[in-house]
Amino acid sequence: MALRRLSTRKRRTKVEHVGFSSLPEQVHRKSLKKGFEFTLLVVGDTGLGKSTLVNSLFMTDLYSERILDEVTEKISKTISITTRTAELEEKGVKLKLTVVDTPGFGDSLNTDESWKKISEYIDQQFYSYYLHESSYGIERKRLQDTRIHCCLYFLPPYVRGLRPIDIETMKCLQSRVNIVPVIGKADALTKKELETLKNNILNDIDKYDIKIYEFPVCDSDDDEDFKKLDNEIKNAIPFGIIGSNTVMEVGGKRIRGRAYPWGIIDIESDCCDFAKLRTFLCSSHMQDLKDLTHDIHYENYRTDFLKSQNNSLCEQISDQAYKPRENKLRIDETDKLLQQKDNELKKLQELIVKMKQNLNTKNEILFVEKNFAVEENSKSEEILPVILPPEAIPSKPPQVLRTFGKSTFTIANANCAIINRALNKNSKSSDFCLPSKNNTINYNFKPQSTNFQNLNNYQTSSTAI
């Protein structure tokens, strides 16, 4: 058993070490490779010296190609936004620095609602960011971070306080950016009055409830150094800059400065804090500020994102689940319509039907009667004209005689037909018809139509002419 144990021991010792410490080394060199990208978003009014900032906290010149617009475009001019983008190498860690800068912010005489494009551009650069992150393949591989993950409010020195402007503008974007308050120019302010004004900004934060960039607890394994550096950053919120982009000789220094008719002001040394900031922004915090990005400001934009989505899902299901009854109810008013439309159809058609047999059976009638026209009109022909003597003419319209056989009839309807009459005395008595001596006309007739089924109803008489 003691021979098993100190095997063991034995083996315990040789793989003491297993390759995993080289890890950081791994990232390090995977992102080295990789690069990293930082996108710092610039609000606050024209003349602060937002661009000079920039240019001296990355050594760089971003705005060479700006062109300043004269006093009076300003009247109507809205905000705009615009993006620069350099690529910067220090000691082989490469850095990809985008720079969102607002011209026209506060510009404008009504300044109402200015804010707004800000925000939609912040969520419009979360909305791609989550798409790209939702996609596969290369897509996925090609994922650019244009995120904000900072944003320098300048504030003018010539203020007391927050502007209702300031207020609102970052209410608006306290949830969707880290917010880092700057007072541009302040070698325009005394220390005394610099930090009255601090105090006053930091009070009108704490009034109105508005939340910025809130610094990291140190750990306890933390050096002292760090902790210090920290506190000294934590307590220059928010940051009094100076900003220039001119490189000076001072007594054989080559500094950044500023100069004055009294004076140079080295913006590096302590009369303003802008090695502060850029200490803050570039070496001690800004893998924290892309961190509380991704973590924070990101991961709310997502969730109320898919809760979103979530609701407009949930309103089409209950909008589908209610639309079966809907969709009965609807389908019974169509079949009662339908129903309707047949049966009058079905109406129709059998009109259709009996007016078709109704004019048939006229088209019969019409037929024969006028078959039966043809034939009597081809034997009117052979009937000669009847010539009465003058004596016979009245002097008024006679009236209409008729004669039914040898008798003789007043007759209301004239639907008859002569058969036939003759004026030589050697014709019958029953086939012509002859002024006899009383001077009355006896005329043989015979019916042509239905119209004598019953003579009880015509008058007879032998009236003379």
Ligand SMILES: Nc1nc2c(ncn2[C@@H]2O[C@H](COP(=O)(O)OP(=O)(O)O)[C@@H](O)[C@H]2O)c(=O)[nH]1
The other form holds:
Amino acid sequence: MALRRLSTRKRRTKVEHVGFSSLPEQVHRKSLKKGFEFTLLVVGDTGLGKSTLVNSLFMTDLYSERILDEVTEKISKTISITTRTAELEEKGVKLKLTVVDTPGFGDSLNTDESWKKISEYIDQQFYSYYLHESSYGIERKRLQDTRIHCCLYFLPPYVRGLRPIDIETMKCLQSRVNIVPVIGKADALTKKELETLKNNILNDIDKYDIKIYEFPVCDSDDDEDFKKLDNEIKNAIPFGIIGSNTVMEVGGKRIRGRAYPWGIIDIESDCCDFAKLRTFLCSSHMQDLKDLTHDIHYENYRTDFLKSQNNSLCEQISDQAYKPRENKLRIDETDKLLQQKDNELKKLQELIVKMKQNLNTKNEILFVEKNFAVEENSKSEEILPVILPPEAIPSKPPQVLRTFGKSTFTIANANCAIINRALNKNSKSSDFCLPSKNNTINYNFKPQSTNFQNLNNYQTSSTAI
Ligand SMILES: Nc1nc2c(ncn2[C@@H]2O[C@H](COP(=O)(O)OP(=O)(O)O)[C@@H](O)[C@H]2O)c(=O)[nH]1
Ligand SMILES: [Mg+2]
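Now show me the form predicted together with the ligand, since the one above was the form predicted on its own.
What follows is the entire complex, opening with the chain shown before.
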């Protein structure tokens, strides 16, 4: 098996042209077509030359309109985030450059949380990239990379090392972005002073365990010139920068320079690290900055984000799992309440049935009262209404036979009868009578009845009951 594999490999190495040697060309062509994206974040005090540097680095005018804040505004001002994008093209290569600026950084009297907004902004870009990356179809094709690839952290030339605000901000940003420290307005320092400040800053970075951009280790087979350049750039950190957007002619040569009373400085010369920074950002390390952003910072963010999502999910699950007793109690309580409501409903239904029955009886009574009521003028204490329930209606209409002067009356043709007696105006009594024989009910009432008028009425309406 091993022999066969060896022979296959041998055979493959013998093939002279397969076609994959054109891969770099394909990548090159595709990249040219697509263009490159790079997002730079500049952080630092107002007036340190951030905008000037960005303009001079990319030979563009990103900050044409410059609005200066009043002193009073500055005191209360909080940090804001602004983005500017320029589509640049150089020898057919397109670069979409986005510069994220942080005007107001360090301006306010309370600089405690200046870094907070910046770190939030960086995380937001990671999150939106994550959302696009996790989407499907056309959405995924439109994936926009607004993640910050590099942060130029500006330090003033008049300090002795890192200030508390610098330490705090850098420590907060170090895990999110590639930090590259820069000393702005380096023309305010002599060569010696600049060297001392650089050393102090590097010592502080070491002392406070701040992680700045780490240069990749050169391979042994790397180009010697590249190794030299890489070394020079690495040793220049933190870059001492002099910025200028003014192009002037000196000795027939056009330069970007600053004119002083004592002479002119070409910012691209060795007098500062502007050229090195430009090489670092625009040519030698741009891709490494992007790779680190994607492979380290973004991956760290994504892992943390997924972990936090996972944790909250686990918490929810464990919440459910560890509260069975509580849940059972809750269910028991609900059951109890339902049971209670059921009982109440039953009682109500019973009550309704009773009320209906009462109502029927009352209706009957009302009917009797209506039909057999004692005449208005009659002062009699006793009335003797007779009512037959519907089931008691005999085939022949009932007939009330009465005997004047006797305390009895007889109903013929009746299956049964309800004899209502009004004892007085407020109380009544009812007797239910069944016929003794031949459907005849004999009823003895006391005291004697005086009004039989209604019984006549009854006889006429009995069939309608
Ligand atoms: N002396 C000196 N002045 C500079 C330098 N860079 C910019 N400036 C000037 O400093 C002022 C503020 O620059 P600006 O780029 O707006 O600073 P920002 O607030 O940090 O963006 C402007 O007048 C610039 O011309 C520099 O390297 N040296
Ligand atoms: Mg500015």
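Just so it is clear, the model here is predicted, and its values are computed rather than measured. Each form is matched to the other, and the largest set of C-alpha atoms that superpose within 1.5 Å is called the rigid core. Positions refer to the first chain, counted from 1.
Rigid-core frame, C-alpha of V217, shift of 2 angstroms or more between these two forms: Stays below the 2 Å threshold, so no.
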